[in-house]
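What follows is a single chain, given as structure tokens, in the form predicted alone.
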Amino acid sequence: MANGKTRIAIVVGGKGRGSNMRALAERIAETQDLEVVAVVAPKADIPAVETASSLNLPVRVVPVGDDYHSRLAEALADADWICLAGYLRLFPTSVLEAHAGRVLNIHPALLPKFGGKGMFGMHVHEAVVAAGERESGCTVHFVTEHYDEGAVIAQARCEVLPSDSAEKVAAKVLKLEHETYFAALRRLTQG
């Protein structure tokens, strides 16, 4: 904590649009006690970095490659909490240990269903529709060394109609993600 504010780092992946990062950052900016100290990205030329720059957020580019884990740890050293947003790799154990119990992720399904390696983005929503599920939603969870296996912090649900396409489910879930991620972070940072 610096200047009385809890420092949040948001780690994005190389494929997403950055909408969860944007929603989280905008809500954090409305508070008096939280601040985004870094948006960490694997490349500079991705939509999430463009979005972060438009919000005047500090961006740190950490390319995946040799010594990635130590460079990522360095980029996150100042953070009190880390929020993953579209990050699709297993998070380095060394960083998890340095920030024990303070690394969060949001998943576009009701874990433990439709989680694990390869279950991200439209793959999740297509699987939900194919399985004939009548509800879906999102899950905020603690990050561990395994995909989507950390303790659940919060879930939000929406109805899946028989006529819903995967795209329709994705739109419903994304709206929930934007509301739920900040609420979960807020609850945790307030103790």
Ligand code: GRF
Given for the second form:
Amino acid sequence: MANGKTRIAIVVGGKGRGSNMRALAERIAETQDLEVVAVVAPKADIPAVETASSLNLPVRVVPVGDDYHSRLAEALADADWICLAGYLRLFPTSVLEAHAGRVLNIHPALLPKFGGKGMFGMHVHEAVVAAGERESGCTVHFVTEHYDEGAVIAQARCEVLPSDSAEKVAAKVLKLEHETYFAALRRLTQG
Ligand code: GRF
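Switch from the form predicted alone to the form predicted in complex with this ligand and print that structure.
Below: every chain and molecule of the assembly, starting with the one above.
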């Protein structure tokens, strides 16, 4: 909190579409007390990095490779809160320990359903449709050393119609994600 603001880092993954990063950054920019201090990405040539640059956000490219954990820790050292947005790997335990209880993730389903290893992107929505679910949604949760297992902070729900395709469900859920992630972060940072 060097300038009195709460410092938020957003970590995106290699697929890096970046729509949650954008939604978070835009809402954070409207506040008086939060700021994005880093958008951390594993590669430079992904849409999330282009978007972050166009929003004048500080980008840190941390390629996966030798010393990845310590380089990631260094890029995130100043952050008060860390928001994973499309990060598909297990988050390093050493970084989790350094930011205990302050690393969040968003998942495109109503955890504990449709979570765990391999449950990401369209796989989630295809599984929801295949299971005949009548609702889906998104979950903001604390990150642990296991996939999608930390305590739930917030969930938002939408209806799944029998005629909905996985793509249709994905679009409904993504819209919810863009509201829910910031709302959860706002609540946590206000104590
Ligand atoms: C989102 O569906 C999020 O729930 C999941 O990864 C996806 C990232 O999408 N963790 P985007 O890059 O934010 O558009």
